[in-house]
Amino acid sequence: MSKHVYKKIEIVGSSPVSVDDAIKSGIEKASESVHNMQWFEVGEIRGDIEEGKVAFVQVTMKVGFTVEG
């Protein structure tokens, strides 16, 4: 078996539809810069209210990569 390392970065997903959605678009553009991600944490999760309703969500990940080389 070979030795891996690993790097986290702090990511911030956003969405005005769901945790979900902002968790998917946030790892997604997060994977055209970031090469061999393996896993991500949810560390934060807050939103806007609007008028009694959620308007709008964020989520704070760590995202977990194996580094090249």
The other form holds:
12 protein chains.
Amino acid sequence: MSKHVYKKIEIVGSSPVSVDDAIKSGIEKASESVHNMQWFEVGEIRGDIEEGKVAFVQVTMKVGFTVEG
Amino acid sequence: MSKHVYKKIEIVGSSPVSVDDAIKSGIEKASESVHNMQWFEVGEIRGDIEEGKVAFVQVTMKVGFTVEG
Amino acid sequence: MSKHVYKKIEIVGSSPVSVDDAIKSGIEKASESVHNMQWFEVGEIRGDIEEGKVAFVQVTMKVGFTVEG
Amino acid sequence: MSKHVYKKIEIVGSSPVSVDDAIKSGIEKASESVHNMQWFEVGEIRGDIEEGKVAFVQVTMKVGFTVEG
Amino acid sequence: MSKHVYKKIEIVGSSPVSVDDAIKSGIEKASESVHNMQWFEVGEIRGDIEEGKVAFVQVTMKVGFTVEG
Amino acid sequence: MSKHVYKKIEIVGSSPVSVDDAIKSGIEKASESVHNMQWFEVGEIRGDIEEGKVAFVQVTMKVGFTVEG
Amino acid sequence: MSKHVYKKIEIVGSSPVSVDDAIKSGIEKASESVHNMQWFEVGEIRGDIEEGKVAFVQVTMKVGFTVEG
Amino acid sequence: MSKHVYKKIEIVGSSPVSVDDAIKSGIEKASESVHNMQWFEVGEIRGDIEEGKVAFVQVTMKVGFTVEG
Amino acid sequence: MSKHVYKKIEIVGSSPVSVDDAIKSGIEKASESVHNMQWFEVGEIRGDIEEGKVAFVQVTMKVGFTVEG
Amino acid sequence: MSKHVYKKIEIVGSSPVSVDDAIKSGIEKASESVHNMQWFEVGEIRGDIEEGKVAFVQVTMKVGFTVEG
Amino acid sequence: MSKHVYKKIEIVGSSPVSVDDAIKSGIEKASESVHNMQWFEVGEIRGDIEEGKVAFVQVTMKVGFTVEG
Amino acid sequence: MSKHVYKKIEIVGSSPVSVDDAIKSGIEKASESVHNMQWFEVGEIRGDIEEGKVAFVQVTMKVGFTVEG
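Can you give me the structure for the form predicted in complex with a further copy of the same chain, which would complement the form predicted alone we have just seen?
Every component of the complex follows; first up is the chain already shown.
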């Protein structure tokens, strides 16, 4: 079995709808440029408030992917 | 451009439904007495269990707002 | 009023759907073997990614229950 | 069952006697102006030293109370 | 000298009197079912407030004990 | 000697100039409405970037003050 | 695909030889009573000193395993 | 309103002069290769000492920027 | 007003009686060799268990004192 | 002396043998694509368990390198 | 190349002027009694407030130096 | 049984070989000037990289020893 090496990047997904949607939105956007993503770890959950209501949820995530080659 | 000063308060929103609903519930209740809220930061997510099921989700948040004047 | 003593265990619930579903799934599974569960505290939220999409959300929780007798 | 919203404030109680007395002293002083206090969480325990002896114990606490209305 | 292996459990002791009493109460209750307890580590100190006074102090502790056999 | 009780609030000072100026700006603004401020504790230092340069430094601080009466 | 639920326990492995040996020692001892162990997370690394030399290395680990059934 | 996704990188700026200069130096250097930088978060502040004096201040920062496209 | 410089050392006080006694015991012992102690900050509270009872409470503290001269 | 700017990336090295081998494995793999690496900081140490034994050790590290130019 | 061993002490520098001045003040004072200081790490930044203005900035730092011999 | 008081110092051991060797190296060097060392706690593990390889591992440890007399 080979010795895998992974790299982790940090992204922030956002959504006007929910925490889950912000997570999915961030992962799917990242998948456009990063291949072989394996897992994510949620860091911070925060958001913007406009006129007394939650306008956007922002979720900071670390995403791990296999270094190819 | 002026030097803004913000104040942060800590609130706990709760919901029998979901994490997102607890966040929204807390922000909307706070908006009744706090003006100019700009952002929130989720701290702790916890909840009550009754008869082996999640009864309430409680989300602790810091809420930042502009100090007027 | 008696002096209650509680014990806390750590579980990980998972769901292909959402953070809330992972929480509920973990609590309900734990309730099959643990009685008198009173509260939970979310620790880590992470998940698996497959083909550029969130495949599973995993939520680590501490669960507190009353020690009987 | 209604959706409760709580607010948390941070106070520092002090006592020349003990950690417990500093906790009680802080809570009782806070109760003069804050109603419906439900729980406290101890943050930092520190103190002043005078002439090689503990002069004052200071306990930082977050105090949660129900937002009325 | 043998290679010891220890296990740690997490308990919450409570007391209407003091932090020390909550610690002792939790350890003594745990000793009814756990043998060979060696040490404890205090995590969180919190409590309930009733009518503006400390009603109960709750101390979360990890307790380490020798795994027999 | 009396048993002092302190309260802590959290503010964010900002400045286009420096960390020190953001601290001073926050404290001086807070002094307009809060009396008897005794000390501050820096939490987070962050800022806004515009056109590749630091536009604003924001310093989150806890400020402790004596509860009067 | 089923919704897995995991449980985590905390153990301390020790070794007079090395950090790696303490990890292995702890995991192998735990495997005598816990089945389906999937992963471990190192918490604290500490040790005993005797006569100015490292006598024992102790490694605290959380160990995750699948809840059966 | 679109769902923004941000990426965060970690840089260390250094300066023989001051914390502020190290922050600015790091941000301006990063702006040569990273576009659309929006905010920074200071992590660690440390430095080198030479002959009993501060020779260099080093400031670790996370920098967030909009993912284009 | 002069620019004070303080130094901090870390000590562990212990007591078979209480947390407060362990704090006092540590400070008073330290005062035999350290002068001008000004304040202490409690870090870790732990203890030894013997025969199912708390045998010793150990409190780790940082102690700050003025550097003379 | 010039003002250096460093960048930090996060990698995970793995090894079936030891913590040290996982560190070395990760650094050497990273050196294939990253130049001027200066230092590393170990974050998390975890691993996979197969059939009651440590199968792989995984070490998360931040790696700092000089930004050229 | 020899195996270096370093020792770290913790100091608090203070200044009525700025964070940078408090850092420099602490390091220079420490250099009177500690030799071979190599680096510092900023821990806490706090300060005293007098009459609604920052009176003193206090910066806690760990300072590393080579153990001679 | 007497009330023991311990003091803790912070050291950094280094080694071109391994984490274990850096721990041992630091403890043995410290034993030349510190007596009655009882335990150590690993803080940070980091290291230097030269030409794409681990050149030195550095392990920060707190070391506890009995205060005599």
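Here, rigid core means the biggest group of C-alpha atoms that superpose within 1.5 Å across both forms. This structure is a prediction, so every number in the text was calculated from the model and none was measured. Numbering follows the first chain given and starts at 1.
Once the rigid core is overlaid between these two forms, Glu50 counts among the residues whose Cα shifts by 2 Å or more.
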